[in-house]
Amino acid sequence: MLPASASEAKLATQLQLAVDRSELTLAYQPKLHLHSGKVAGVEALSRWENDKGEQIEPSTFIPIAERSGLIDALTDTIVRGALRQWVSWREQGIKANLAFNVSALSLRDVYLPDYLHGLCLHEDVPPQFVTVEVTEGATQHVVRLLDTLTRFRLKGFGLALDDFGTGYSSLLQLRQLPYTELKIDRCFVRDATASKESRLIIKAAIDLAHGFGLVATAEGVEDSATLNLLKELRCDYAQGFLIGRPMTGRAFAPWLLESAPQWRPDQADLAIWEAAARDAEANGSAWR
């Protein structure tokens, strides 16, 4: 086996080629609005299969991209692909929120919100349908990035604190940074029905989110008992294998329209989302 440094350097080189050749793909995991019982959006997840046909986990290649200076190019690839997919869905009559992760390293660039806003304008995607997710474990220094995050909000983007509960600076971040959503980590959700401690943590996180005026999303929902518990605890949204596994952009529309009719948004839902987007656009226009 190669030493860690040599192995990482080799993987970084392969990743650079994959980015240059547009070989990375995206999978989309549905997100359920618990009050209406309808799909409200998707999270875009990056996928990489190397030249040997091996699947490289994001937990492996994202840190390598950060350490090797590739993270901005990788983020650009992911965002462009996700926005183009959103436009394709719109042409099929589907309008849903689109979320994707942005590295804390990329967030150091105060002009990133302007750049992503420009991409949205180029692709004709309203920023009000886009949520930027920031992983809590990677944002222990994000207090210094208040300017960048605020610019995202003023541009109309949603802003989610991902993997809530796994870092030590959660409360400080919630108090000082302009999030719109709190995502409860799957480590608490997966045993919520069996663990009183996990239920208490989830309830506290939901109440905390609502107290700050945020929506709460539970990740890792894999059975109906957990889903029902989250409804009882007044959680707003849920993601997980019970609702839908990550799938290709091409597969999402048939899944939504054919395989998951009980979760398909109707015209009334779409009208509500579009009205909310128009309101957000009007309220934020004075800042642009």
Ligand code: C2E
Second form
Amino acid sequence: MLPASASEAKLATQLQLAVDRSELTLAYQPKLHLHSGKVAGVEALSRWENDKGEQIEPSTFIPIAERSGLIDALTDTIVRGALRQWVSWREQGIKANLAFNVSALSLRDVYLPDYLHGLCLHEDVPPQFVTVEVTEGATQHVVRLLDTLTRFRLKGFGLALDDFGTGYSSLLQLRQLPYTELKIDRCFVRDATASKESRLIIKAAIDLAHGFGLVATAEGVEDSATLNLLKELRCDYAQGFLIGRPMTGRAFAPWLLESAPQWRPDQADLAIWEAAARDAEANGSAWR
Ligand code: C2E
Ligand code: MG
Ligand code: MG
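Let's compare: the form predicted alone is above, so bring in the form predicted in complex with the named molecule.
Next comes the full complex, and the chain you just saw is listed first.
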């Protein structure tokens, strides 16, 4: 077996090739709006199959991309792919919110919001339909993040604080950064029905989000008892295997239309979301 650093270097070389050849793919996981009971959006998640046909987990290759200077190129590929997918869905009558993950490392670049806004304009995707998820684990100094995140808001993007509750700086970030959404980490949601402590944390996180004027999303919902509990706790959105596993972009429309008709938004819901997107844009003006 190769020592860790040698195997990491090997993976980094393979990853570089995969990025150059646009071999990374995307899986999309649906997100349910709990008040209406309808699918409101998707989160784009990177997928990588190496040349031996093995799936490498994002939890393995994202940190390698961060350490080997590949993360910006990876983000670029992912965002372009996801925007093109959004356009294809729109042509099929689906206007879902699109979220993608951006490493906090990439947020050191204060021109990233302008760049991504340019990509949205190029693909004709309104930024009001796009949410940038920031993982708090890979923390940067809050002051550094403020500039970039504020620029995202000014451009009309939504901003989610991902994996809330797992890093040490969540509360500081919440207090000082212009997030629009708080995503409660799966580790609390997983045992919410069995653990009073997890329930307390989830409730506090939802109340905290609402107190700051943010929406709350629970990650990793795997059973209906948990989904019902989240509704009781007035959580706004839920994501998890119960609702849908990450799927290819091509599979999403048939899934929404055929496998999940109870969660399919109708025209009235679409009108509500368009209004919500406009509200998000108006709220963004508070940061001007
Ligand atoms: P995340 O952004 O918090 O994404 C949610 C992760 O939880 C995904 O794992 C998803 O497949 C998994 N998940 C969702 N629902 C359930 C459930 O009900 N049960 C269980 N057991 N798992 C569930 P995935 O795709 O392996 O991604 C892991 C992490 O890697 C992501 O966490 C995100 O932080 C990072 N990541 C993925 N794609 C990208 C990317 O394009 N760029 C960056 N910077 N990070 C990415
Ligand atoms: Mg995420
Ligand atoms: Mg997360």
